[in-house]
Amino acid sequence: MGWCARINDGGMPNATNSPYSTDPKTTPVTVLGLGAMGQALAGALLKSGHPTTIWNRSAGKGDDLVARGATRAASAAAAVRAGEVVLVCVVDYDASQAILEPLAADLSGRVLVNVTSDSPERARAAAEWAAAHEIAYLDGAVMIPTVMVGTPEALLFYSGDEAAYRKHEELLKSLGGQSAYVGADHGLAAVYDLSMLDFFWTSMAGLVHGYALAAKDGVPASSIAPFLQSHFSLLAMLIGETAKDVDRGVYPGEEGNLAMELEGVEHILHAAERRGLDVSVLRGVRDVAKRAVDLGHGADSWTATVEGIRKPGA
């Protein structure tokens, strides 16, 4: 979910040649990057049993880990012969290339893991660096702030090659009890990524944006949480029928059709410009459904403003 961030730099582990484990319970790990993320990652690997390697770019952090048992290296190159899976958690994929390209050889014979979160592409030319080099590659996304790393509730994405993810699900799974490899295409865990991101940020614009026009007419946001709780608990039975009409291309509309719901989008816009609020957003939501309508989907449901979305230039 974009958690993490930057690097850091230290003392030394064991570090000639990589100490291979038989037991998965006991691989050892390096992780290069110990910003926030860096660190919950980091932390749930020790918690798990696992021989853990820490290298930051900068120096000051990983104190906790290594009083708990972590080994700080003293160099990018000695964190990565240390362990069996290297684990790559910094700002952005220049960051992470940046680290990676000049321990190519270094990280021969192991397994690269970049939970880096960038767009899809660039996890697609990280993936055609890796196998230039014939490093197994993992592209990955933290779904979960850190205070949920290493939960059973934890998800996290990974693409790329299923080998090595087979190899090292115990050991993935021991960061988030529910993740789940998406596909060889490494740019997938990043479309996975996006997909849910684009929903939750523009549910939380929609969240936040009814609470600011409830509270135009004295309503406190406190009121209407109760109501939009159980409200939600529709739209999440929404979700299944949803993508299978998505996928479908089928919309059908006899429970409500989108010319009737565009209207009702129509009277929430006009009550809050009268309310002096922004509108930006409702306006695009709005100009979404008429295209669709305009399209000639009116009397389909409201998923038929996918095709509003996808064709914005009609």
Ligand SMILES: NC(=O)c1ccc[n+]([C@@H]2O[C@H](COP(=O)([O-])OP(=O)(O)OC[C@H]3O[C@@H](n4cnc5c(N)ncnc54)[C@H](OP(=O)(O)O)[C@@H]3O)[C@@H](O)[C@H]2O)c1
Contents of the next structure:
Amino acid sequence: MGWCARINDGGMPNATNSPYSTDPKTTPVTVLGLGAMGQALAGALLKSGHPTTIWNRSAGKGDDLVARGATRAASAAAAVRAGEVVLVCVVDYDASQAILEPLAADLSGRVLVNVTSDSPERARAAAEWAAAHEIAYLDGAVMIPTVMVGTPEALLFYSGDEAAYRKHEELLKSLGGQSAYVGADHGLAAVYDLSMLDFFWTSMAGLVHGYALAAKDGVPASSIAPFLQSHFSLLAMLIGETAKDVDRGVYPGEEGNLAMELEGVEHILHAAERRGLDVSVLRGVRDVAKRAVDLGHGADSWTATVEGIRKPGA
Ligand SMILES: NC(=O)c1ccc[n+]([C@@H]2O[C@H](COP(=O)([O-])OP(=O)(O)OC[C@H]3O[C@@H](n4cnc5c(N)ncnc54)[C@H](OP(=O)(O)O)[C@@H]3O)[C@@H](O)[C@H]2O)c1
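What would the structure be for the form predicted in complex with the ligand, given that what you showed me was the form predicted alone?
Starting with the chain above, the whole complex follows.
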């Protein structure tokens, strides 16, 4: 254990009987869960000057944090009692529930921020539990890898108790400069998370598939990559326009229509099939576009595929 390791016995007064410092930098914070992400979050909090208490289910994690000044708590309950703000970051909500449920009395009067990834439904259920125990609750989603935590570019979403968010905004922004509060419904951080990761993983599926297709004709991925960079800037330009069209339900197709684009997808699909590649992702793309065409959107833009997505049985 490092030179400044301390064991906390939970002796700190709780939020109801102690006037915590109003200096946001000195707000005591607790991090429950020291996986890769929990450690990164605790590291960023330490760096920004917050007295930071840490706890993990299994021993042997967080030595580096202790060496940097974190306090290792002897139990989850002691850890909670040491923080005005309690962050939990574990594998999923089954795990966070297992940790938090026995700690309801200790958490009462504190701000609980759960940045564990899970569904909007689980976030809302956790919020109901927190409200029943008078725990100010924020649900969060971490949208960046561990190496970006604490940087000005890092994005985390928060939803739920707005007063708690505003009070601790500076602390929460020390985890990521782009952090955003997205609404009072506790499920919203997870909704934003799901939507963005839906985009991310389907894009990654296309990226890897495109590389596999080129490789079949002897073209290495690294030869395609520079061109994909400029292609990607096209996609970046389309994000805002597509959003407007989806929200309006209007899909102007004068510059390129879905019937023509569907033909393009069929060509790629057949080329990939001829080369013996898996085409299940492309088939899904083709099927959804074809359904939108069958629903009457052939003259609209690609964005009209949203109608095919919304009517899977059509
Ligand atoms: N890593 C990333 O790049 C990244 C990026 C964005 C979001 N996230 C999200 O951050 C969360 C944590 O990810 P991670 O990368 O830190 O995961 P990880 O390295 O696999 O760590 C998992 C953590 O969950 C704890 N845990 C698992 N089951 C538990 C249980 N039943 N009771 C108590 N604790 C339990 C583990 O404790 P033990 O050490 O005792 O097993 C450990 O602290 C996930 O929801 C993930 O989706 C991660």
